[in-house]
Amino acid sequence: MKRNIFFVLPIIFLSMSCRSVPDRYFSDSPRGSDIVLEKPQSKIDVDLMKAFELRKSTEEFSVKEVSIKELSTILWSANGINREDGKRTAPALFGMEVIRIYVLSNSGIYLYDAMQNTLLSRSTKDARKDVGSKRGGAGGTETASLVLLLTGDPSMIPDFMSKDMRLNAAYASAGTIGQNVYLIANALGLRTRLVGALSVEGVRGCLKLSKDEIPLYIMPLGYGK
């Protein structure tokens, strides 16, 4: 009888400790360090048609932070690896991954590394307020918990295509990633919007992009008011 008691108690304590693990946030992470993401949620109680019904753009956000767990699911859904051959959740012309996703937070700027499921630190600057166009149309970029920045490098696409065709392909790839972000964010109870009114000067002032890497869209991400 005693053996049964001692066998059961560790299981109870283990389950209690699993439930008590707190969510991680950017504000909990050391500035300037890479952040290992978590596994994406394997199930969300929203079917595809409901996700389309929920899809909308939001300009006003609350101050509530997006957790690392939520962001991990969003980034994987946006353009994460969903097959053993390394292919992604979003299509890419000729299989060339020309789109990069940066995450702008209160602790700095990070680059999403889908292969390592990690956020690579690129700057300790809080640049959320700097990347939106000052001429308007970028509502939410200064108040949202996070801002996703999508950039593209059309030079990675084979040069038998014209420059305009390669640029159009980069925008199209970024658009599919943006729709993925919309659907999963709204399904998780978060809000976002796709913003083309970005400040190229502001982006380049915050990040050392190569001459071929072009800022395409920004997406404020957070909880609605």
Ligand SMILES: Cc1cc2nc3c(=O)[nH]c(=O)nc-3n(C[C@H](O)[C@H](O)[C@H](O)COP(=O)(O)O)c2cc1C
Given for the second form:
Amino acid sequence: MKRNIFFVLPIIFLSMSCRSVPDRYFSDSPRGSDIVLEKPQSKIDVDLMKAFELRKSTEEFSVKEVSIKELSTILWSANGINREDGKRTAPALFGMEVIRIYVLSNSGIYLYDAMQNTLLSRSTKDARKDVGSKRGGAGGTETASLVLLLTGDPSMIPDFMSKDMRLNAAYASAGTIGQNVYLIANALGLRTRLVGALSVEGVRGCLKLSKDEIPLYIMPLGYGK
Ligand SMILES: Cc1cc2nc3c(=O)[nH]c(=O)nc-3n(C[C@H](O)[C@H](O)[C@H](O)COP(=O)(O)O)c2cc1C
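Could I see the form predicted together with the ligand next, after the form predicted on its own?
Next comes the full complex, this chain leading.
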């Protein structure tokens, strides 16, 4: 009998530790609280050339929710810290991080904090339907599980560069982040679209931006239909 216990106990512990942790979703998260992100996936079974093959824009999204785990991997790939000196997966002019990534979800709006790997709660409002251009062309923003909002603050760039050049640099930086989002989202089987047709009033109405912070692009993110 004693021998049986020694045999059975390790098997029980092993099966308990192998049981996968259930996925977390925004709808399970209390509104108004910061969300600690998960460790991004360190490997996926899609090589780089296949990822380029898979990259595409989508404008029809299903209601299926994106999990916090999937989002953690997408945000890290978008502009997470990939080196010990704190530099990121996307290039930045003079190494200055002028782009902010907000996540708009059914439980509110969050700011991605790459250093803390955390989403900082910024509003409890579900603003996904408010940020696309009201004249149309917002590429499925209204139906996606999440919407990423990329904002930029060109005033952070030294002023020996002209105002136009600083603004161009902010858009270019957002573009590199957008491409990272496409590549990882499509490789994970998710869908997205880079959308310039946003509503500045809609964004400002639901989110307090700093004085020189400009909404640049929105990216609906979710599963395809
Ligand atoms: C700078 C930029 C702005 C864009 N703005 C919009 C937009 O406002 N609305 C939209 O539906 N798609 C927008 N797109 C996505 C393009 O329509 C899409 O990339 C194009 O149709 C090519 O399709 P593909 O990405 O599947 O190759 C934008 C793309 C870029 C690069």
